[in-house]
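Heads up, the chain below is alone and in the form predicted on its own; it's given as structure tokens.
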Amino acid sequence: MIDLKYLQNNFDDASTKLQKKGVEISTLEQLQILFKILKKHNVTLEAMKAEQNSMSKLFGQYKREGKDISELKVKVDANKEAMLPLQEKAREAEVALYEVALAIPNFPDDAVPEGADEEDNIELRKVLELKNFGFEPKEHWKLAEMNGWIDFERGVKLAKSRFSILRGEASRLERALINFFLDTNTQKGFVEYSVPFINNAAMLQGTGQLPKFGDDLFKIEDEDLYLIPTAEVPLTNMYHDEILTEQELPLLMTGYTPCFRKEAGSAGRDTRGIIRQHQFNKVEMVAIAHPDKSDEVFELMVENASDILTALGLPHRVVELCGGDLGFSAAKTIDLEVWLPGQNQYREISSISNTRDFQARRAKIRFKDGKKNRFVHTLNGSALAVGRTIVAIMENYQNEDGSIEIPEVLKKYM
């Protein structure tokens, strides 16, 4: 959640930086309102809180003058019956603000650039020569009939549209990636969780997910949970509400899960291959860091994504995301693109975003800092998504006669 107070107290500013995201004017116009509205219960409430704690030390001073005390309980029992709908309109008041505040984007940093959508997005970098085949590439949904790789058919007979089922060769691959992701985000210093892929709501809004995205998740009929979109929310969330030492940070932390995705804001988009699935899997990287010290550990995230795919020989590039592109948890993205010769186009393979104290705000994580309590920062991304990986090594590494090749590091996993 975005900082309330530096909203209420830089109305302007903190306007100009979410209209970067897209945020309405109007929007932030009745959270303006709804802050007058709980200041003025807040301040006739505390006006009558004031006034009965006056006329409650009178109680002492005239019982110890013999005085008589049935008029004075006559008041105090007055004003406690009038603040009791006070309170109530402070507390609906309150609920309002925060239920309209958890629809609010995280502000985007000074530095992030301007900008509508992916197109106005700025590529700070490219990694690896592209190959340059004595043929044309082909997509990865014909490879995969050609090799028996993905059965997209009975994948949709199983469950829907959007689910298919890896077969052989590409099965193998897929285990060997997520060993191969899990190995190296380790040797980097991330520590590997197995965590559950169910999560109650409280974690969900505790990431950003919920309210905002609750069409896009898939949920457990007559129970308050869900499956995850992602690993993002599990890790963050094991911190939920605690005070960590500042000792402890930053805490590196990566796992494997399947991730569950209505796709609901993307009808139409990527209908044929695994681009796009509702169930996919995924090697997460997350961190819990010190304010001070989270870009070294977003710059770590960074490089670490890209040395994988650099391992893997996979070219791709570094991409800053301009503020219409930015998630809404984000205050900071890089995407790493790879090339995907038979679409003849570069592709997210992973995005890596410093939400800053944003979701810390939502779950209650926060570390001693001397004697007070501070926010931390939180920061995810992909190292990386299973499924595009293999898309990727099939149109990087295709044969002519459609046979695919094994990246030389994946051999001894395979």
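Positions refer to the first chain, counted from 1. What you see is a predicted model, and the numbers here were worked out from it, not measured in a lab. What changes on going to the form predicted in complex with the RNA:
Within the set 145, 290, 91, 302, the hinge between the two rigid parts that rotate between the two forms is located at 91.
Go ahead and give the structure of the form predicted in complex with the RNA, now that the form predicted on its own is out.
Coming up is the bare chain, nothing alongside it.
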């Protein structure tokens, strides 16, 4: 959630920033009004409560001393009655405020490039030369068929479209990649976790998926539970509603989980192959950092993900997202896009974001800065998306006859 006090005191600046993310000024004006109303109600209500408390204390004292209480009772009853409608109003104001506030995206950093969509993203650098195949490289779904690596039809039979089955060597490759990623991340200082793949609604609100993006989530029937769309949710929310010490920051975490997404708005996109599935595996990095240090941690995460691709011999480019392409929670995002020769294009394989204090505010993750509690910064990034790495290996390591080499660094894992 954005800092409502900041919005209150720097309205012009805040609204300029949020226009980069397509937020209407009228929405922000409404939010500002709701915030003022709630504050006003709370101030009067607190004063009335204080009055009520002191009269109640007197009440007990009178009784002990055997004094007459009838007059006091009239006053106390009147005050109580006067509070009721105000309490109701304050409650309504709070509900209305949060309904709007929870749907407002994060401020982009000042340095984030202007732009409307991915066309305006900035390529920072390319890593590794593209390979010259000397023949027409095939797309991964063609290679999957030739090698018997992916069973698309039976995956659909078991669940529905956008589910698939990896077979034999492909399945082993997936297992090898997960281990390779986790080992690499651990060497960089990230602590490995195995977490629940189902989280409750409060956690999904903490990282920003709820309430606005519930349509993208698989919900457990009759329960307050959802399949996680990314390990970012459980890893970040491990510290939900906690106050950390400054010494334990930064907390660097990594974990492998399957991810479940409805892909509600993606009908017709990437329908062939396993680029876009309802269930996919991912190894995630999450960091909880001191606000003054989160930029350093961000660089570490980008470098780590890029190094993994380099170790796998996969050409890729590093792209900074423009304001219009930033996700809901992100203040800044760098995508790593891997080269897919079969598709003749770069495709996202990792996305690393600094959410600053946006998620920390929602999830109430703070640290002790002297006597004061301050919000931490939270960061997340893939290292890496496993399914898409398999695609990239298939397309980049294919031979003319359709056979696929295994990258050198993975051989000890196979």
